[in-house]
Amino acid sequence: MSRAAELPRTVTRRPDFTGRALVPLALFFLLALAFPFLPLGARAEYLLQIAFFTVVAGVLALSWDILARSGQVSLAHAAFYGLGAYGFALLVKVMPWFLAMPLAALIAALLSLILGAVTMRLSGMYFAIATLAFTEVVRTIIQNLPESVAGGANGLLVPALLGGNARAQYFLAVAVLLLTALVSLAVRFTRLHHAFAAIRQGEETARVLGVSIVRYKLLAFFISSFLAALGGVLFAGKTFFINPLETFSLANSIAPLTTSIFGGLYTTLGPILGATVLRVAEEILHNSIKNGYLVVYGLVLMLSILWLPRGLMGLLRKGKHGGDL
């Protein structure tokens, strides 16, 4: 919590916009693609479930990323996770996935409006423990209503994305992704990257340079909690299940947080980096050391970021191969 609530706060300048940039960035989606195709042998399946869920990892890292860079270090994307996975797992009873699948991710950014309004003159700890108390509020909402709406404390079972077909699904999961990052590089070349920076500085910095910040608060609230509740939708749609505990859990706010951290504050390409490395290393660990691999990676991830204070976008740039993104 300390660690994040002292995110840097300095006004970086906006990136030139050049092809040469964007190529680390290309050569991981390409790669991304490509990968069901590699010959991954009898752990095939399990590989590509990995592959599915580190790119939803990606997906929230990012997401939460766009939100951070106005300067809102919100603890509430468990709330919109779990809204995406909760709205999927109804609206899909009545309509089609591939309209249910936008329409739940609008109705959790619409909601994180709510939240936007709610929080808008807090900053540092002060807004993250009322993020915080959001997502416990939106999960005891959940978790209340009758169970033949919403399951319960039981949960509830969610129709599979695609008829359950695993490279389909992957291949949705990284068109997300995708569209993430778009988003995250139409924040970071055009305007709205002068106005998140100046608001991340101080809001009477952004007042004097004419910057309206309930407007681009409440934007960078919609874009970010839309992100997300995407992936949550992506979830529920590879899990088949979801319930209120794990859904709307503390470590569905702080994974994002810690991921972006890792890979690089501000950037499109950090997060996703963050996201490949840490699921990879998590997998390993799991697999190398059965008990108690969870504390071994949490000892990792806790030297890499005091390490690495601007991530692994700070090693690439003293490489000079990491570009600008």
Second form
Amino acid sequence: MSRAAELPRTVTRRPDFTGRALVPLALFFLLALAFPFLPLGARAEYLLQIAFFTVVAGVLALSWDILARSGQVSLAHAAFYGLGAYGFALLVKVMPWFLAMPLAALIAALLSLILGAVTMRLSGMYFAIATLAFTEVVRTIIQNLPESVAGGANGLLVPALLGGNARAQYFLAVAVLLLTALVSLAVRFTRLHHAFAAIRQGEETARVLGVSIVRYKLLAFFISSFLAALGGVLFAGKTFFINPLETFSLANSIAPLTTSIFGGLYTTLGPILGATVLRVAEEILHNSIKNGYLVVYGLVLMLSILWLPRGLMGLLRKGKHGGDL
Amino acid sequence: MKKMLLTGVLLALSGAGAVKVGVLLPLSGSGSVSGQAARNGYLLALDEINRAGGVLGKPLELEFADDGSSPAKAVPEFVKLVTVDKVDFMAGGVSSATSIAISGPAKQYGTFMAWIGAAAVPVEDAFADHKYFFHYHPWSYYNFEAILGYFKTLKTQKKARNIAIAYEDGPFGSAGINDTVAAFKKAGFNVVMTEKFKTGSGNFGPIISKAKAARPDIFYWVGYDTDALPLATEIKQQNLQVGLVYGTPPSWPVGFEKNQLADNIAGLSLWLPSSPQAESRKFVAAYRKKFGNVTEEYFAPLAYVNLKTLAAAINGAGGTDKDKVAAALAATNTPTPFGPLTFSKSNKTQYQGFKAGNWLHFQFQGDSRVPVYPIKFAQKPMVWNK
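I would like to compare: after the form predicted on its own, may I see the structure of the form predicted in complex with the partner chain?
Expanding to the full complex; the earlier chain stays at the top.
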């Protein structure tokens, strides 16, 4: 059976795509690339650091969203993020960083196939619990490797990416976000979109319609974890240090989820916007309400999700055709 | 009073060009208990320094920043303090992960660091080549050195031979556990049990049963405050006969000392409000006057000592030149609530303040923590239950 024949006629038609839909995304990346050159005065270096972590948050959120499009609400993102970080820390000892980075992500992506295969029949909260358990298993394994290999519970020092040059690190992070956005668009505007959407809306129906559930679910896992692992590499190379407890923390699985929901699920621009708005809002609150800023931040996030069920993208797309970015 | 007022007015008028110290602390997040305690210590020291004439004839200024116990927040906050707020010196630092994360910018800007926490060995590696890094808190290997020293005394005095170890399976409990076991064995102890537990699980039944069968002289546990009460309950319920129960949580549960189950459990601290040194008594009195209570968190006096010694070094250097201040701080020799403070080399860094000998061993007796070792600081004899 050809790949085209796997999908029903009604959904094999490619989604509407117009160059105009790319304008906001292109503007975002232009601004992101221009950011270090803006006349920001004394605050420039500080804002560059914030921008770096915002971009990494965007990578994680968007990579999580790509998996979610196939109906798999994963809590294992911390595992792939951590595997990327640890893989990079170990590989960069024996090869240049530009090889260690993709190889670490590839290893994480290949390992994600194990999780994908194991959880194939699970859905809903059972799937979420299984992915959560996977993160714990990976953390335990890493922690119990010989200390000479992975640092054990103490953690590992990681060589600085690009010699610690903050501007170069930022551009590298933007490049990874751009790659993530391009992959997201590729998923959005090819038949993968229909396959993922069909699986999300009902596996039995999708199967009857000829969609290879196994293939597409594993593909979603592979793509998502590869990109999340790149995010882990960026983080590790920036903070110079990783340890099992913090790297595989549940927070690293929850943050991409909430960011995607806040920005707008199943879109490319949504998770990126979500990461930008949330990180900037958090920083402003952090600087203006020294004590208890997290309470305000949590309330704002909660109310936003309640009032904006389709996230920020729901606001932007109001009254428009929904088949854009 | 008039003199103080006059000093204050003169200091306020001469505020321009004041020395600014950035203080990076976990004021929120997992390390916030220590971070908030440290903040109070800094504020108390700041009051005293400015009342005594400030630094270089001008009022000292503190710029606090919250690292949120997270490396991703610590890096921008550190860069902001150095580049936007243009602080002359940096103080603070509790978490090891956040301290390592800022080691890159610290080296890039050549920042002067007077650091109070971050005891993990990777921090020592990260700052090994930084010539302006002054570390006050003992490194983690000094902590164990202190414990081993105490246990060796118990071996001599109480014929303690057998140690049972229970440790939490996270980084805090598991880090270096193999080295710990090896060190106990090398010191002539029999490690009769080594069991890990999940912190916060509250289920110590099987571990205490196993410990009973192993008949240890010392039950040594490494976990968090949440484990203290369930563990003490299980020990009581199963009537574990052991000479000493010794724990090393980063902090003890609030009010634990009031609970009868805490009786005779021992632990480690850099400082206690009941510490007998004159400097400690002065600190307690000043703290009570300013805040209306007394803290048991040693990060408060540690931060106090940190700022007072840094200010003294700046005054001693006669300016803010980093090399001169470093030389003045390196020459510090002053009494503190922890004992005398001098800086000397550690395994990898140039300027290490407190070491193994600064740790106190205490025991919960009655309703308080009582220092029981070293003997010169002991206020009551240790209770040995065998």
